[in-house]
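Just one chain follows, in the form predicted on its own, and it is written as structure tokens.
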Amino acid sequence: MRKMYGAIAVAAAMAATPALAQIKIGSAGPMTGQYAAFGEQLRRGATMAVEEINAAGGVNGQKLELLIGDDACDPKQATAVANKMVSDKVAFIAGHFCSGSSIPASDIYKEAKILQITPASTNPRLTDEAIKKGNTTVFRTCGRDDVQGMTVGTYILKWHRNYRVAILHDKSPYGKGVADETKKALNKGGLRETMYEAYNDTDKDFTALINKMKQARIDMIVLGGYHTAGALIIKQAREQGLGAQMVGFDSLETAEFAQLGGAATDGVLMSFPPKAEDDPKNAALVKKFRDAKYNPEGYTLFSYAAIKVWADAANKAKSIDAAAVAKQLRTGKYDSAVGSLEFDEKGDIKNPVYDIYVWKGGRSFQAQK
């Protein structure tokens, strides 16, 4: 009887004692809706960080524990994601992917000592805001709309100064503000647009805005928006005889895009970072992808190397604390995917590049510098 009751006591001790706790870290993005495609680059690059990072060790000897948030790129469900996170105490958030919700959800992430990684989000008001509320952990792995239209504007000048240009934005934060960057840089440089002119994301039919750049004559259209509408505008404005160039901004790498909008997809421009598929360094990691049957285009490797430097300086910092996560990051240089990350004291990448690519047969190719 007693050899009984020893065995049992022993059998309670062992399940009172908790197994160890895994790090909970998050991923946010547009799980759903029509912008879903990001939202899988997302989710893709981020749970392939955790299954390797858990697979050397995981971080501070701790295994992470992947939450994913579907904020479908709207403001008040990007709210709802967050304060979800925090109720599930994650440590990290790698995202969102639209500025729209990283601007509101950093905030709850800041109350909640709740570092932020964005992969995507290039709105400037994202870090310019955040460090003027004293807000020190929000990052992103991405560059920013003012390099980015900078980028265009320039290009636009280089080649086609004589063109008549339409800038074309959807009025959210991330549309309107790489539009109105670029119309920046434009001016600076002695261009003038001759048409401004708002969409809505959710329109499908721009006969009206169409008609209004043919009787302006226009040559380039400039689209400060999301690649389910740029696909619907070059797509009608080709059937409609409107011959205008497009150029477009990070949001429009997706294959989606050339399969929304077919052939008339051949010769849009865009701006992206040095793409990281395709580098050599990273042929490994890209076949673990597509051996998986993904294809890590956009913002995957983007997402992929938030989280992996999240967990690099976790461990230099021995810990997971935000502030002194934050920290560390500031200090020195991180190796990542998508190259040698070092960070300012906005959270923002030093010396970020943007190159310009063409859209040719459903893939975009490095275009004439």
The other form holds:
Amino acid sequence: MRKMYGAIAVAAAMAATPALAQIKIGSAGPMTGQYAAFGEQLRRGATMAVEEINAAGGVNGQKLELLIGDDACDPKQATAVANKMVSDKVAFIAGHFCSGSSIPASDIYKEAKILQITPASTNPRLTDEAIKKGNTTVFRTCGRDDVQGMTVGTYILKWHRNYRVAILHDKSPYGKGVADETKKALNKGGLRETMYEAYNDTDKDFTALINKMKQARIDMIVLGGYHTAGALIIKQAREQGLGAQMVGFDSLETAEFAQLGGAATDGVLMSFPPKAEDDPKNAALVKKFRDAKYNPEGYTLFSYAAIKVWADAANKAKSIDAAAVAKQLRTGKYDSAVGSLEFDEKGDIKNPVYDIYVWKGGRSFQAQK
Amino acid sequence: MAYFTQQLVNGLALGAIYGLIAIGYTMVYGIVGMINFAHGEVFMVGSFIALIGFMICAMAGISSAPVAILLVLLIAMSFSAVYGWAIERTAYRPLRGSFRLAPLISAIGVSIVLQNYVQLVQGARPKPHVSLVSGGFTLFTSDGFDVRVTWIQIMIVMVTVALMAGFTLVISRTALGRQQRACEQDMKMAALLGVDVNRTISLTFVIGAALAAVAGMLFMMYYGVIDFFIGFLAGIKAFTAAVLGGIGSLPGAMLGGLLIGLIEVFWAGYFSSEYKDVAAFSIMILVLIFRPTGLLGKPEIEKV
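Given the form predicted on its own above, what does the protein look like in the form predicted in complex with its partner chain?
Starting with the chain above, the whole complex follows.
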């Protein structure tokens, strides 16, 4: 059914376009597979942005056409999607979701001179390596894992200095990256983790790992991974009698996390940028999403903002050429649904902020700082 | 000791599920001599049917857990049995006389079809299910470590033991079992002596699919989450279990399943979760080097 809404929205967007030459743009992420909840966030945000831009006259007088790419968070499939986008001649891509997808795809977009703005890939390597390779057309509307790891590390050091901490990661560039950044922050603050382990994100049975933590008397689990494994780990931890608190990162931010984990997710902490959907400034926009029977959770508005910001810059530059738009993006501030964005040389946003949230009753709320 | 016991309990529950799926592989191999690679997907389909069954029960207002479980068990087993029958009839029987690899390829095709079919009709998202059998008890405590046993783990092991016992009886005591054993030994000769080979093979697929459905339902109740992709990994593990125990041997499949479950859990418990699958497959390779027919397998006699 959800797919149908999307299809109708895309069809509506296309039906509304006149015979003028169109600009093709792409949105790519895990539309299927374990992380499809996040793919939907990206797709919903992108669809809404394109609809609004077209209703307001398009970019440089041309209407946009949105293509959706499904990478299933698989690096191999991500490069296939990127190649498909290249052959479809998109001018701009808002994606991908997983860092493990965005990083390999970024090389392909660079070759084809396609501007890339990821709404959600937080691994520092994406922009750090891009700039080293001379790729100046990669941007993101989200923060970075070094900031995120620092936020979580500082929080643990402030409130739970005496806890015995287990750091887990799923071996993905995102999961391991953010876990290592947190480890760095904790170690710097004088807290040594009791355990550091990797798991397979396709597993369903985590009982062995949980009992290892139970044996080591772990008080806090730092989870460098996505919501599907996180939900299973916390649920099985409670069943196995491990009372440790879990702290995760931005990839827990979907209602599906609480649906999969049930009551066990109450009290789970996570870091996330200030929630744009709760910002009164976005009330009208949020209502539009809710009227379309979708709660713009997590990265929905980041995806929306990525396309809006690109359209703004393209209008200002009076061009859709990647280099010209990139240059434009680096000058001045862009007012967006996720706050006023200013991009630095690497394409990261300046002064990214992360807050700590706590899950309760299927929703996440801002926690005490 | 407490830690060891806890890992043992968890390993047994996991192994029992693998064992139930492995029976399907081993039975089909024993009689037809082919690997039914679609069997993992039948397990996945079974778990989805069970999920739908539980939702129907909830809508029909059946609030008693045992009644709902029994009802859903029957629904899942019978629907999956139809799947098993249909797969054999459409994808394998027409290829029975053909060269050895043909049904294997056909099986992989069926597996892809089933996976994509479920993805299309049920969506690509993981499906959660509220656990009907929740809670458990503390077996004993030592050095501050509570050994927890959950009711669902007990249910998994009991259902598996009951099905194994019932199944062994079917094979050794009933006419169907006799026909299956006859087909296993020599299909042509069995046919000459009046055994309906087609019917026997069909029933083998039906039974295997029903057992996979039970495993699917237990899996769903144990972990509370299923998706269209669970059949792949579970199928590979169960196939490994069947090979480890000696493909073609029923007690071997169960033993293999338990061993794979225990190896995984103990490896993750004492070494690292990262390489637990590597450990399971390495041990299988070692066993096959020293016992090419698996632990309980009989050496295949070349039929002339």
